[in-house]
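Coming up is one lone chain in structure tokens, specifically the form predicted alone.
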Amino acid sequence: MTRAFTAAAAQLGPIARNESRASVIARMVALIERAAAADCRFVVFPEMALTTFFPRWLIEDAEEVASFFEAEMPGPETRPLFEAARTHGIGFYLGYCERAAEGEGADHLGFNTSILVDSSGVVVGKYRKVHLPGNAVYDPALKLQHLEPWYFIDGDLGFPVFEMLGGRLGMLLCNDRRWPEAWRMLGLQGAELVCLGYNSPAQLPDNPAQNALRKMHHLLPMQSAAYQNGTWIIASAKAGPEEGCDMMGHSCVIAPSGELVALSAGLGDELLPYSIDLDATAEYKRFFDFKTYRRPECYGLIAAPHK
């Protein structure tokens, strides 16, 4: 029995910081119907993707934040998109921002949040983001700010692994493609895929000398990733410029070899479809074979604190 089928990465253009959740919710139906007519099964959309990345900025109006935060899902604003996928067939990733629920959170409001909502419109799996990237209070020395420590709960789902689409799925969240004991955890799970949604700039103005590494930063860690756990990533980004900061864009699909098969042409709304062999991992899943080689007697530094 075969384990292809086509994917794509459903990448979004800016999102205004007065978007409204209705207008954002159009653009993502939109996307589905594209999908569909391009006989896709499953759809990766990005992170936070119901709204502007609103980490740039210290907001005090705490009815403000409080909108970009999700309390169900899904919700009365969100219903729409679920059932637009169930109409189609369609299963997709998302990621939002998750209300906590009373008790989990002290300061902050909630979680960086992503799902796995199967054919039929089921929420099958959760992940929130472990790797928090930025500073946890305000620098005025700063050019951009990044503020997810500020606003959101350190991850406390680990990094779980659902099956689905015939296969075994994970996920993560932006900054967390850049840690390979992220992937390792997925791959020690016989991951097949993995899901990944991303908010990120395309310049530094605080490091400059970087900005012309910015894409080939994005790419590398998970073209390792995928060949070295020998599983497929679907990245989805917001892209474009967004509220005064160019957003990377660069949603691409990687294939368990770690080539780069599929990368977005522009910045905005944008489908990539690409076709899924999940039995494509078995090749390198066995030339890596976890139970024979690793050695990890070997690796306790690895996970223990640093000094």
Given for the second form:
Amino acid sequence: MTRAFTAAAAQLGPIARNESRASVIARMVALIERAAAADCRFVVFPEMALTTFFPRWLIEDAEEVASFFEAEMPGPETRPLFEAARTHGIGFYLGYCERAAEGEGADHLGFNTSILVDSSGVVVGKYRKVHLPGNAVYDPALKLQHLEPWYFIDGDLGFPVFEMLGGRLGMLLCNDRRWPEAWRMLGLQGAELVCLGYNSPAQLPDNPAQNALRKMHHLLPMQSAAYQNGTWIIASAKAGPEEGCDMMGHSCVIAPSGELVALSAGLGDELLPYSIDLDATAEYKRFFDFKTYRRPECYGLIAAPHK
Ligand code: ING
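Just the form predicted alone so far, so send over the form predicted together with ligand ING.
Complete assembly follows, chain above in first position.
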């Protein structure tokens, strides 16, 4: 049986602070319809795909903060996305803010989460972001806040891998892509396709010398991770000028060879389909045969806590 299919990054352009779920879901359903027309079986939406990237602000209004989190998935507002996907037989990866159960995580409302949904609309897997970037408290010295540790509980599900599309799929979220340990955890479990959504500022106003390096620092760790772990990667941006902050585009598909095989052209809602063959991972998994060549007895520091 062939394990080839068409999959796509479903990049989203900016989402306004006050944009309704209904409006965002309509944009995502339109992307699902374009994916169906392109014969896709699977699409990857961004991190926090349902809302603006609110951790750029310290929001005092508890009701507004709560409005960015989902208490259930699917819920009344997100169900139309699940229905459209099921109608077209398309599975998807979705990033969103997951409201934690009462009492879980003290003063944090929930997790920065992603799920895998199969082509019949069933949630088959969940991941909660492990590497939360930025500051746990507001820093008045910064031009651009990034307050994920203020809003979110540290991910507590590890790096699970799920059977889907005839292969093994893993998930990461944004900043995770810069950490080789995250990729290796998935690679060690045989991941063949890793889905990743992100919200990455195109410029860093507090460190403008980095601006010219932003695209490279986005692609470089993923291209090496794909090669070193023999996996496909589909990475999907929340792109464009969002509430005064330019978000990077560059949604992409990376092959297990490490080659960048598809790259988004713009900063708006955009579908980036590519024909993926999971069997193309085999050659690289053979070369990097973990069982034969890895020397975990030499890698203790990697899993040891920092002193
Ligand atoms: N975003 C950022 C990223 O890794 C970040 C994190 C924080 C970038 C501070 C720049 C400055 O691209 C997310 N959502 O993890």
